[in-house]
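A lone chain, given as structure tokens: the form predicted on its own.
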Amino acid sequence: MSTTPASKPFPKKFLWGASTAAHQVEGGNHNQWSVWELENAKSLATQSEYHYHDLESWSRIKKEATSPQNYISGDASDHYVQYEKDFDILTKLNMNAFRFSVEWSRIEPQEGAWNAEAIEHYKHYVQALKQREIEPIVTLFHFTLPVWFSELGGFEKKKNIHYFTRFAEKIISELGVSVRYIITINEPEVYAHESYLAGNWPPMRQSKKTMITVLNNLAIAHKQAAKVIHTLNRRYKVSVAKNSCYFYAGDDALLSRKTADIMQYGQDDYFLKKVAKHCDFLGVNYYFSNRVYGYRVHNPDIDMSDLGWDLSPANIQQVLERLHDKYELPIIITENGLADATDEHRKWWLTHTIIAMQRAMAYGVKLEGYLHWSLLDNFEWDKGKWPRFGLIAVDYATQKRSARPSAIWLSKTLKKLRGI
């Protein structure tokens, strides 16, 4: 792999801006996780010390975070009011694209009962991006479901996947051409990880065989979701947003180098096999790597973000170039970031990143395009709102935006790097 910097410079057309995911910012849903926030808050309050008091952050996040009203979205970051305003901070960082997630259950609250107020929202919202000459990239499924769907067994049952591609047809047939980039899945291995293994998220099951039934029916739901939304306009781009972490051996030792392939394979090609044909480009989510020593994960940990997670950003090069290598498709990162209240880190974090783009495309990785997470704050599932991972700033209780010194700075880079 390559490991020289590039000198070629990004293409006029690459796709620079943030991500979003509807449960996260817009506020005010109604869904089988606005239902289960309500059950769990106390719970997952009382919980957080025993979860997180051994992070570098805790003294600092410890009053939001045993605070049951963390754990409730409610108005999020008001996002389906100030949409506009959020579209004008786009502008300002020089962004040209924009990626959001439609809220199923805004869009068919009850079984076969379409909301046509809720479509006509989302039809002005992606005008709004239009006339701003920002690229909107849509998201059909990014954790949450109607209630309705999540009762019938959610996509633990494959009899439940047409209801999902009516979806899928119904609301890409009203936004209609306005639209060119859709990621039909988000994160496939973490939601069935979470909700089915681990037990952390809704429904809060713990099962193996569960997890990989529920796993391999969101590969069938892309391809059943990519066939219709292809049958409307075959000019679509179709994907998935794939959580891809590196791993690597810590050392030389066969047993490490194994395991480490071993653990890769399931993190990526697992699923990226059953779907790839079915996909126009690879939509790539990156937020740390995975360091094997033997059978185990052991990271650096000398920089870490308030999440306690390892940031090693310049790894999206390795990323990003083995799944060049092994799927041959124009890449998307569709997610990329790091919760960092005090935006310590950030700007660092965003100067490497660039540079392992540049390497990746120098050494031919056909990247198309940038999305940080997140363009907002943004209420993160089962932590809550005290995770900072927005390039703006939001205080909750006024809902007031502002900028964090790394937006300031990538704007400026941004404004260089698209010649504008």
Ligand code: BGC
Contents of the next structure:
Amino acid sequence: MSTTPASKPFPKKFLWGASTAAHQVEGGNHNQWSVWELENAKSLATQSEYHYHDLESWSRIKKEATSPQNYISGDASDHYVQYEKDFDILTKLNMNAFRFSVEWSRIEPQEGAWNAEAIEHYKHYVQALKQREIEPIVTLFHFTLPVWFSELGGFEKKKNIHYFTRFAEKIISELGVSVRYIITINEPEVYAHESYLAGNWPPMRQSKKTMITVLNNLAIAHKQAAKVIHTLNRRYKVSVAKNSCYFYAGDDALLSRKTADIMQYGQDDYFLKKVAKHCDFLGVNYYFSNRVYGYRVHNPDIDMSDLGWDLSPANIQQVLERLHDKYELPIIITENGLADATDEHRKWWLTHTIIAMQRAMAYGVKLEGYLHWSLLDNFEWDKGKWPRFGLIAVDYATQKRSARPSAIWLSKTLKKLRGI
Ligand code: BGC
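Could you switch over to the form predicted in complex with the named molecule, since the one displayed so far is the form predicted on its own?
After this comes the whole thing, all chains and molecules, with the earlier chain placed first.
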């Protein structure tokens, strides 16, 4: 780990931006998630007290968390309609990059039937970014699937992968060279774990075997998609967005150290070893660390997000340096942030993250970008709308956007860091 003082300036071409996902912000989607939300909103609302009552934020979030409405994405942040306004916000924030996902269920609502209107929408969307000199970073699969694809068994079945590859080829050939950076799959382990082992997300399966099958199929899906995309144009830069938390031993015991190493390996390397050769860079999502005692994770409860996640922003340095040492690929931080409705910790989090990034770069990490999760408050999957990840707060009743103080601070900081 490098302890070099954080003095190295960021390169001129460094990508500074924010990240979103279609289903979490667009509104009006019909996919396997929206179907599941309608079936499960009531029970999620009923169970919320059991799951979240010991969060510090409980008294503040209780009203929202116990309402079934909270668990229905509905209009979400209305970004499908308001995207130009939201891109103007990126400009005000002095950002030059934006990560979003294209919603497969809009583009191919029925198997083999392309929706020209949806394709046009995303073409305009990308052009609207380019006009503002903002680099688009497009994700192809961010947890949502067309209903027909999930009814066929989704990524549980190897024989279904070609549908995803066909979608990848179609949408990238339509968007053309206006996009350069492509994420095929967002957080494969999180998707496989939540949907097929923990049973928290659709299709709510609890089978270790199926989880592994899905993970392996996602690795094949990445490789095949990367291949067709590179056949379209070798200049595309393709990767996955890998969730990476940092595991460390809480004491000196050999067992704690070994367990932390094994957990780190399991989390990062099982999947990356399969796909790294087929990546032009690594997309890294970092939210928290895990402290290990013996066989177990037991995190400090000093600084916590509204979701109760341990806040250790500086540890991103170790994540970056480890991935650099192992895979020697350029890295873009494709997500990083916290649920913080009152904006108590966000500026502190960003400050420590930026210092950690500079230290990692001084160590030798080829870091090319930082994308904050998220630009806007959005629909946080099975938790619904109460967790507030946005630099920009969204009032869901009026869809009014307002910048949180940390966003104003970040905008000034980026002006300095980018020398503009
Ligand atoms: C996901 C996002 C999610 C964020 C915060 C990541 O796991 O890619 O969709 O909103 O973390 O939980």
